[in-house]
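Single chain ahead, written as structure tokens, the form predicted on its own.
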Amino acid sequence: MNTFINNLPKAELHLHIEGSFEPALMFKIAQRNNIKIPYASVEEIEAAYKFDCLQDFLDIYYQGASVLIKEEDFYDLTYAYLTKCAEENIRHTEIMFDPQTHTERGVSFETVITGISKAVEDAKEKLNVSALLIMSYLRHLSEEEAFKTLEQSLPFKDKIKAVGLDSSEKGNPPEKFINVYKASIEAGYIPVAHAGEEGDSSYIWGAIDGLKIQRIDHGNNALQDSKLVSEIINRDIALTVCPLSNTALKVVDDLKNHPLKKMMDLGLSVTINSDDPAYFGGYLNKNYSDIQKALDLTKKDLIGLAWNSFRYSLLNSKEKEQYLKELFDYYQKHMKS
């Protein structure tokens, strides 16, 4: 089954580039930029990548991001993740990045987007991996700050496909960002948002009704409300579920109790993703393999999850068809074995 998963053509729709920051690369960039971090070795950083809740994770996440200063740093971070995609047969990925994490430190928006987008361009040519970028607003900051980020992004619109909403969910409901989402949509960005990870089902209602999102990031707590489940199905909105993230942050106590299979059985369109893989113990293939074992998913289930990953991507119809054809060929070849 692991070989089947490793070779399965798939897309990743929920990945924070800052959350793919491996300890060795963090240590290397910190030394390169002569930035002092509170860790004397790669091993100490690895030991720190352990936490009990979302806020503990976010604290070290932002601390790690503080060593990213130059265009080269953002390039190296992004290209390292895209290399991993090539190794795992992730044919397409949609990368979330947090400009405010960096602009608040005096790093220009241009530095961030240029480094990331150059890595995306090189990966398409050298690794045959396609990628789109999702600019995420930090929900613990104000809508006014999000508007500043939107304005900063406009000269680089051609490099950004969508806007998202991440960081601390509780106490920062989607409704807080209705105006900036409306302006973002008017600017041409596709809206997605984290909802229903820590927050209850009302956060998902707020995201789909208030922010008009086209995809729900996480969405675990949709199952609290049967009417909401029906609404998500009727609107044909996919969920970008992140199994290992959910256990690492105690959203789910054990993968065997993860709601993914129940979501599938109810008719929800689910995808599997790694979220912040350097911190949560596994990239996309490990998320697939661990949840497969925990829930006894079949090859047909896994094909369906991969199918959703392409179908609900932000690619155009022609690009989707190409990848779905590749997946269908894989299905034809392997489902009889």
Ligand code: ADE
Given for the second form:
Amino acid sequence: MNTFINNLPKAELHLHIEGSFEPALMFKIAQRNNIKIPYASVEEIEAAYKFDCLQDFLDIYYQGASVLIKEEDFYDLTYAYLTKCAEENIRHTEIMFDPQTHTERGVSFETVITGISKAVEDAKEKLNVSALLIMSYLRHLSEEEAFKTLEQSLPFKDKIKAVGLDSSEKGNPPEKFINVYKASIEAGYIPVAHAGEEGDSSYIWGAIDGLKIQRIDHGNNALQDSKLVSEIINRDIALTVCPLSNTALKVVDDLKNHPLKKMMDLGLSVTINSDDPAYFGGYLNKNYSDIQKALDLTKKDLIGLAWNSFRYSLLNSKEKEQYLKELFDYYQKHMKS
Ligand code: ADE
Ligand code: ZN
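Could you drop in the structure for the form predicted together with the ligand? We only have the form predicted on its own so far.
Time for the whole complex; same chain goes first.
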């Protein structure tokens, strides 16, 4: 089964580039930039990765990101993740980045976007992995701050496909960002948002009605409300589910109790993703294989999940067709024989 998963052509739709920052690379970049971090070794960084909730994780995640200063730092971080994609047969990925985590520290928007997008261009050519970028607003900051980020992004609009909303969910409902989402859509960005990870189902209603999102990041708490489930299905909105993130942040107590299968049985369109793989114990293939084992998913289920990953990507229909054909060929080779 693991070989089947490793070779399965798939897309990743929920990945924070700052969350792919491996301790070894963090240590190297901190030394290169002469920045002190409160850890003496890679092992000490790894030992600090224990969380009881989203906020515990976010505190460490923002601290880790603070060693990223120069364009080459953003390039190295992004290229390392894209190399991992090539190894895992992730054919396409949609990468979230948090500009405010860096601009708040005096790093320019241009430095961040240039480093990341150069890595994306090189990966297409050298690794044959495609990637799109999702600029995520930090929801613990004000809507006014988000507007500043939108403004800063406009000269680089051709490099960014979508806007997202992440960070501390509870107490920062989607309604706080209605105006900046409206302006982002008018600027040509596709709207997605984290919703229903720790927040209850009202946060998902707010995101689909108020922010007009086309994809829900996480969405676990949709299951609290059957009317919401029907609405998500009727509007054909997919959920980007992140199994190992959910257990690491105690959104789910055990993978065996993960709601993924229930979501599939209800008719929701779900995808599997890694969220912040350097912090949560595994990249995309480990998410597939651990949830497969925990919920006893079949090869057919896994093909369906990979199918959704391309189907609900933000690629154009021609690009989607090419990847879906690749997946169909894989299906024919491995399921029909
Ligand atoms: N930023 C990075 N990972 C996140 C998550 N799982 N939820 C909210 N914000 C995040
Ligand atoms: Zn996330």
